[in-house]
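Have a look below at one chain only, the form predicted on its own, in structure tokens format.
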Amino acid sequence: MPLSKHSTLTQFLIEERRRFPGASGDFNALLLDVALACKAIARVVAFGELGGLMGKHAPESGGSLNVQGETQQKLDVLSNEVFIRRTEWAGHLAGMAPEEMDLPHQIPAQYPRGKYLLVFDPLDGSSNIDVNVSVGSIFSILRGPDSGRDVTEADFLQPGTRQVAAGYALYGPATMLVLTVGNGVHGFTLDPNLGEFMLTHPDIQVPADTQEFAINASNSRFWEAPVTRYVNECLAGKTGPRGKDFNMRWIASMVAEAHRILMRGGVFMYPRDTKDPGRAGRLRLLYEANPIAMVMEQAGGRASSGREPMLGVQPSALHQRIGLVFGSKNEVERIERYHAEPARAAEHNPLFAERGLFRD
């Protein structure tokens, strides 16, 4: 179609910039570079097996591990490279921290340095690639040092409240870019004819109530009491204390989970548990939890570790992990209340503690 009622991402960002007459345009240009990286990754993902990039990286040596100790897929490595090459050259970044790399990535000497930091997971859910399940990219933008020096890990250790933008791209039946610049959440769908992201979902709002939750039930024996209490009450349905039936969903691709919740409500839980006592959770604070939390809260939802608001957590390490609960506000707040009252949870719910589906 030569004309469309939908604004492009570029038009949207120009309108946002007009609210700040003194803005230099660097921020908009950085976001467009990120969007271009997402378009490139979407194109590669769409080819599937035809692109020759399925499977593990370096299969001749049994695969390679990233800093997280996870086996890298070929597309993990390619997506990381795409993000770096599309964003490092333009002079908008002081540095970046990819999930796939142990240390921050310095801007090469031949390029100018800017005032922003980019943190990203280039391909979230990549273990699902070979079975054609939706995957995505997650990103967060922070303010960096003004000195032009090399960045350090400490520069990135900022709480989520200091993010200036966050979002994700979803590579599904349609490619979507979901973005917040601190003024609500907006969804853009990639028009394959124009090669442009078009504003199709303005001002997204997460419903405050829901009858749907997402959790990896195979970890139930490791859950803490507040999580067990919450899930068992949901499973009890109309005859239980919640007085309504719930559905359970689990895609094992956090971007896909977040997008479903953003569109129709729900609550996602990847809580802290006792499976690995040395870890405070499974998901990465800077690359996953903080950007998704900003998106959710800007859309009227809530995000938490269960014990405290996610955006208020002070990071202590670049690859720090944390428990994460996000989605419909009233459900997340209920889970937070249960964490604040663990003794009460055990005392007042003996039925579900003894007979629940996910009992210890």
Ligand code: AHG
Given for the second form:
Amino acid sequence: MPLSKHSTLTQFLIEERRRFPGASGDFNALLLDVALACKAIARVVAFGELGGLMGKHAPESGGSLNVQGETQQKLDVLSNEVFIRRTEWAGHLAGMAPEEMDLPHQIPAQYPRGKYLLVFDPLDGSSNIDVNVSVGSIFSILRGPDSGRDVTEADFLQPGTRQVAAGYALYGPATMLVLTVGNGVHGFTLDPNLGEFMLTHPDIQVPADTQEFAINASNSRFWEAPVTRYVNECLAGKTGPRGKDFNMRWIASMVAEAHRILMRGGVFMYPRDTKDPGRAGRLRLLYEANPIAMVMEQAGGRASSGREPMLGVQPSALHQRIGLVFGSKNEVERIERYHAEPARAAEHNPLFAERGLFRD
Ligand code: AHG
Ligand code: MN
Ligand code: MN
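Would you mind generating the form predicted together with the ligand now that we have the form predicted on its own?
Below, the chain from earlier opens the complete complex, with every other chain and molecule after it.
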């Protein structure tokens, strides 16, 4: 394939930038550094067991925990390092905040500081690494203080509407980078021969309707009534109130579910539930929910906490968790409607009855 019909990511970014003649080029350079970090992680992931990087980080000391109290995999720690080293040197960033670090990462003194903040989940779905199932990286870019001072947690606590770019890389059968800079969503496939991301999926649109949903049904006994109602209605299929059959999927890599939904529609739910009263959901607002929400909305889909549009939520902490629902617009709106309606008992459904499929 000496002459590909596809543009490279670099060409795409330069052409986008021509629309903003005053732009400094910093932003594009930052996105290319992020893309390079993703390519580096893709290579390590592709080596699997041969790379010697499977399994838990620091198992000799009982395994390391991140700030969320989750066991870190070796690849969580390495991917975090790759993201930091590939992006901190160039003078575009004021600071960054990764999932794996308690506090924001300050740009080291030997490097210039810039005006953007980078927030990221270096490896999403890391429980899937050891079983060779797709994982990915998720990132969000915000504006930060332009003064060269150290960043604080408060600098990052901006609602998702303030993201200037967001996206993810998916390390699946092919590696893809999916990006929005606020002008639609564009998908790039890594050409392994050239080591370049090629624009293969311009202007992605999420279908407004779907017959596919994704939720971890093992949590069903902890769900709130609107979620139970929605899932029951899907499960009731053709003969139920929806009048059509639904399919269910659960990969346990949110980034992979987001990609499937972007490509063919669907709805993903990791709602707030009563499992652990100490946390308002499973997924993190700043580096999981918000970037995926921006991608969904830019592709004509929708993202919500169930109660309010995700992008409008004012964050209160760096590692804040939140209930997350996203995907095909009409389904997400339906779930929001169910949340807005006065509480009602879950309808009787044979699947949740005494001997039903989802009875605990
Ligand atoms: P991470 O690997 O970054 O900690 O995120 C994992 C998240 C998300 O990707 C996935 O949808 C969810 O956790 C899986 O949750 P369950 O363990 O409940 O399946
Ligand atoms: Mn994650
Ligand atoms: Mn992660």
